[in-house]
Amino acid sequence: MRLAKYLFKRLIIVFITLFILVSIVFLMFRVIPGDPVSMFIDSGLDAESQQLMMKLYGLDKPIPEQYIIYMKNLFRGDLGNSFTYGKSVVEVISERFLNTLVLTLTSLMIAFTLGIKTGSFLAWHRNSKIDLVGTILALIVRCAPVFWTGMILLSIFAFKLEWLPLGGMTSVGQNFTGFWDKILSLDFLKHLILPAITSALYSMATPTLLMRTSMLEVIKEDYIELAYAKGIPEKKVRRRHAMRTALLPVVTIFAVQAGLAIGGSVLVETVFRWPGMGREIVLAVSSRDYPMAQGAFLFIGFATIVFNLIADVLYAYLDPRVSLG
């Protein structure tokens, strides 16, 4: 009952946050300096044609009226049509979001799997040279710009060694019958390796350092000493007793990292020409595809809010110490 009440309160906050997000995105493209026509209507058109375009897209109306129309369309799931693709923004975004989701979840699985094991190992060898070097390396990789890391990997494995593709999601000429047929193909996996590793290296520091800190707290507990007193081997003590307890904060931070990774995928997708949400925003802004840019911002913001909600609920469910009031 308390968890249901907590969830209800969190959902109210989510709806308020979404309303603010939608309002900011709406105003962001309309209050910038200059004529809004210049954002998405070819300046080469004559004045009469530009006025017709503004009337067609409802930009000749006052901003409050535009806002009401925009909200009504949004509740119907209508984000308009893309100027670049000539089809529904929702249709284009749905495909791009799946591409981003595959890349994000793959990179996070790599980052958290390696981060949990590395953080546990460093904590078990605390105050040693291995611990010091590992912690410093984790911070260095985290501080390195993700686009720089991506270009380094591209220059080594794509340009010099020619082991992996230069970019994109599939090779030219490849035909697939469906989404699952595509992502399970060897060609797709080859294209996924470099962007996934680049994103994973950037994200790995968080679970590594968090797991290390959590483990350092756990290994001080009495039940760890009791396990040793029972004669349980060190590896089993670390895996079955210490790691399982220390995993709680790491598991809950996964959802937060997923939201951040989706929102921060712009650089990785641009460097590797990955047709996802991040790259689509860059293309939409550069080509002045106003509905697509607006829809992409909304979609990424919504995904980030949902993943943060999952993190809050998961933490409250797994950790009884969290106040549900």
Second form
Amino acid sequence: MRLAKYLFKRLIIVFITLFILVSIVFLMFRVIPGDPVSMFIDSGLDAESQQLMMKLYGLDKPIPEQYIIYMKNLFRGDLGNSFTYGKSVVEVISERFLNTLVLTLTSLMIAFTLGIKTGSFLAWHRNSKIDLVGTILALIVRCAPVFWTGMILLSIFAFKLEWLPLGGMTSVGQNFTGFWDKILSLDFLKHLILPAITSALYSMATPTLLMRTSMLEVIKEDYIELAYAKGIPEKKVRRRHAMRTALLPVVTIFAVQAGLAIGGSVLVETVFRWPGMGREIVLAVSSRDYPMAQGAFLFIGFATIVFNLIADVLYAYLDPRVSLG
Amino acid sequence: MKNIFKLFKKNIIGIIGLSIFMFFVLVAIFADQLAPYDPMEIQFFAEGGVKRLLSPSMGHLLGTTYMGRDIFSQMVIGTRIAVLVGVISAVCVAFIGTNIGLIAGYFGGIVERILMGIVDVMYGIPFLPFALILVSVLGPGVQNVILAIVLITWRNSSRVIRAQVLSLKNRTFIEAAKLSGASDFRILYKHIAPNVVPVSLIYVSTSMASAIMSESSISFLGLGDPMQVSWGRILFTCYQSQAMFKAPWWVLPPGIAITLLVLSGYMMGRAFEEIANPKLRER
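And the form predicted in complex with its partner chain, for comparison with the form predicted on its own?
Zooming out: every chain and molecule, the one shown earlier first.
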């Protein structure tokens, strides 16, 4: 019951956040100096169509009225048309969004699996040289710009060794019957490996260091002592007893990291020419395709908010000590 | 304040971080003297050909770019933007974040609810996409990059500062100050603020690190100021020219420099964390 009440409260905040996000987007594109008409209407169109578009999006009306029209269009799921693709923004984005999600979730899975293992290993060998070197290494990798790591991995594995493709998501000339057929194909996996590992390396530091700290806390607990006293072998104590408890805080930050990673996907996707939301926003901004940029930004913001909500709820659900006030 | 300095001096990680940071600050200050060439000038051989993609030599310590520009000079001049953006953003971010945290924690009630509500909302805004759009709408330029960074990153410090203030608020010395008739403003800035300085300093250092990373990311995406050399822009040009596969001397230096400078920020942050939280020192 308390959880339901908490959830309700969080949902209200989520709605307020969404409302503000949407309004910020409106302000960014319309109130800031510049010509909103040229931003939202394709200059390639003839004068008559331009007039029509202007009416449709209310660009000739005063700002408050424009805001209402913008909100109405948003509710109907109309984000306008992309100049570059000549299609509706929503249509383009929904496809890109899936691509980003596949890449982000794969890389986070790798980062967390490896991070949890490494973190608990380092904690188990606390105050040794391995621990020190490992912790420093995790910090350094965290500080290396992800696009740079990507460029280096590309040079080595795609250019020098020619093991993996240079970029993109699928090879030219491949035909797929559907989404699952595509993402389960060998060709797709080959394209996925480098970008996934690059961003996994970058996000690995957080779960590693958190798991290490969490393990250090758990090791001091009495029940671990008890497990030893019972004569349970060390490996088993670590796996069965210590790691399980230590996992809790690490698991709860997964969703937070997912939210951050979706925003950060801009960089990895650009380096590897991965056709996702992040790359789309960069392309849209540099080709001044503002309806597209606006739509992509809203989608990324929406995803971030949803992941933050999942994180909050998961945290409250898993840890009874959190006051649900 | 003196105490913080004393503890910092004893912290090895902090000292290493500070040394790396000071090194880059010195390079930034003396950049004009250190750079042997104009970073944007195309270098020619005596007989007239462009010095395209030369590997490192005595004449060009880090080789040349595809356009025949001296990479060492670009690296040296590029330090300026990194240090400038890092320091200015860090100071602004910590100033805003600390003040919001102080006010929210001290006054409580509706003020606190509204301010913390704003922080909640800020967490819903994806940073890089926001920065890209803002810089693209306002036009490229360091000041717009800093604006984008500051507008978003202040959210990180205010929650923690607020929590600190909450724990300080009911201490006896604050009670005493109140009874002796000190104004809210005086209590807040004379008595409470000095106690949150170590925590605030954590955010100065880590915000500097993240600001430098953000600036180089924005420049890498091609939205930096085209008239100014920055490490991110060097990597952008390198990526665009597809020469990264052939010219490791072009790819490696900017990345290493960014990593080191960002690392120095986190190292100093860690030192301040240990100062602010004595429990960590025992480990």
